[in-house]
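The chain below stands alone and is given in C-alpha cells; this is the form predicted alone.
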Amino acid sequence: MKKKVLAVILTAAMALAATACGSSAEAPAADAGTESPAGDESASGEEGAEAESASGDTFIIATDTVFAPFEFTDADNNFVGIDVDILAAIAEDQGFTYELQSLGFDAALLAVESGQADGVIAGMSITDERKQKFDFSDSYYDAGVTMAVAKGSDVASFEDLSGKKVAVKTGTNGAAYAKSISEQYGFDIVEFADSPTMYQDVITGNTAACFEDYPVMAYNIQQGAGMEMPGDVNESLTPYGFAVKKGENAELLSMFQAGLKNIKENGKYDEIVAKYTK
C-alpha cells in the first residue's frame, strides 16, 4: 500500500516542481553516472537491508535521486553514495531492515510528512524551520555553500551577478543562501527541481551562476561538469541530518543515532566519506 501511495506522492511532487521551475529543459544524467530509471520506485540498501529489525518491520526510508556524492546512480546502475552507505552501515550495526525509496528531495520530505515513509536521508540540512515538522539525528556531515559558474565565465564574484539570473535547487541550503544575498547583490533567482538540470542551465548560459553545497559541487566538477568555482566556500557550515516525522518513529531515530556513534568510533564512517571525497 505504501508503495502505491508513494507513487502518487512522487507524481504530484514532480508536477509541482515542474511548475515551480518554469523550465522545459530535460534533466541530464548525473555527471557521475546514470540517473535512476523513470518509474523505479526503490533502490535497496546494501548490507543493512539483509538484517531483521527488532520489531520485525521493514522501515521505508526516502531519499533524493541525484545529489552526488551523497546519493546517485553509478555507471553500473547501482544506487550509491555517502548517505546510501551510511544508512546501510547503521542498519547492519543496529540490526534493522529497511527499503530505500529514491524519490527526489521534495517528494522524499512529503512522503515522511504524510506518513508514507518512516524516515529520510537526503543531504537534508538541519534548520529551525524543518525542526517544526521533523525530528533530526545529530549531524552526520557538515557542508558549506559555494557558487559555481560555467567554465570561462566572466563572473568572478557576487558583485558580478548584479542584474543577472542565478540558479538554485528548490528547498536546499544553497537556495536559502542565494535568496539571503540576492537583494544585496541585485540578482534574480530561478529554481530547479534537481541539480543536473540546474547545472545544465548554467553551462548553457541561461543563468549566470548556481549555488550548491560545496561537497556536491566539488564532486560534480571533479567528474567533468563544465563549471568552476570562482569564489570561497561560505564558512557558515550547515549540518546534514537523518529525519523522521516530528513525534513519530522515535525507535528508528534512536537506532540511527546509536549506529552513527558506533560507525564513527569503529572507523567505518571515515572509510565511507573517504570513498566518495578523495
Given for the second form:
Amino acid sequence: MKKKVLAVILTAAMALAATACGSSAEAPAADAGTESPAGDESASGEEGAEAESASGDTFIIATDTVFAPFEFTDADNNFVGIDVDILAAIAEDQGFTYELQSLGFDAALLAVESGQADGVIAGMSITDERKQKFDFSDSYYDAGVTMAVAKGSDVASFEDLSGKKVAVKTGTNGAAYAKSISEQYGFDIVEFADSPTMYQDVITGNTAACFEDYPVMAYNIQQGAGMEMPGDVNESLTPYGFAVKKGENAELLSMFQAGLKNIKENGKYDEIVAKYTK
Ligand code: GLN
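Since we've got the form predicted alone here, give me the form predicted in complex with ligand GLN too.
Whole complex next, starting from this chain.
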C-alpha cells in the first residue's frame, strides 16, 4: 500500500519534471531501484495502472463553472472556491498533479462517465443513484436542497407554486427533488445549465422559484443576489464527495481520501472553509 503511494508520488514528480513533453514520461521502471529492495514488485504494481490518468501523467479533474462558494471566478479573475482549494491542498499533500477543467455540473459528470476526466469535484452530492455510476470519497461538506424565490415574491411555500414555472439546474439533486414534488404541487419545470442563469430567470420573474443547494443559495444571497429562501430549508442532507468513475481510478480516490483526512487533521480544511464562509 505504502509502496504504491510512493510509486505514485514518484510518477507525479517525474511528470512534473517533464511537463513540456507529456505522455512519454511514464517510465515505470525508473523508480525500481530508488525506494526498496523489492523494486521489481513496486514497478509492476505501478504498471498495474490504477494510478493511470486520462492524460497519462496529470489527472484531469472536472468541475462546475459557477457554484460559489465551491467554485467560481473571483474579482481578480482567478478560479477559486472551497472545492478548488481543497483539491489543491490534497494534491499537494499527496504529491499528485492535476488539471482542473471547469465544464459545468452536468458536463463534468458526463466527462468522468465517458473517461474524458479522471475525477469530479463540483459540490457533487453523494446519492445512492450516483453510486451506481461513481465511486465517492468520504463526504467533505454537508448540504441540503432549498427553494429560493425573487426578493419580495408572494411565493412562500410549495403550495404557492401551483400552476407556475420552476427553474432547476440540469442533472442536479435540486432538479431531482423539484421533479419529485412537481406533480403534487402542480408546477412545471424549466431546466438551466448553470446556477447564475437559473437565478437570473427567477429574479426577472420568468420562473417563480428555483431549487438549489442551501449553502450555495445562502452564499449568493449574502453576496447580494436579489433572492430569498422562504419556508423550510435543508429537507434532505446531501453531503458532497469527490467522485471517480465506478471501478476506475481507485488510486486517485484513495489519495483524495488520505489527503482529505490529513488536511482535516492539520487544520488546512478548516482554514479553507473559513476563508469562503466568513
Ligand atoms: N449538490 C448538487 C448535486 O450534486 C448540485 C451540484 C452543483 O450544482 N454543482 O446535484
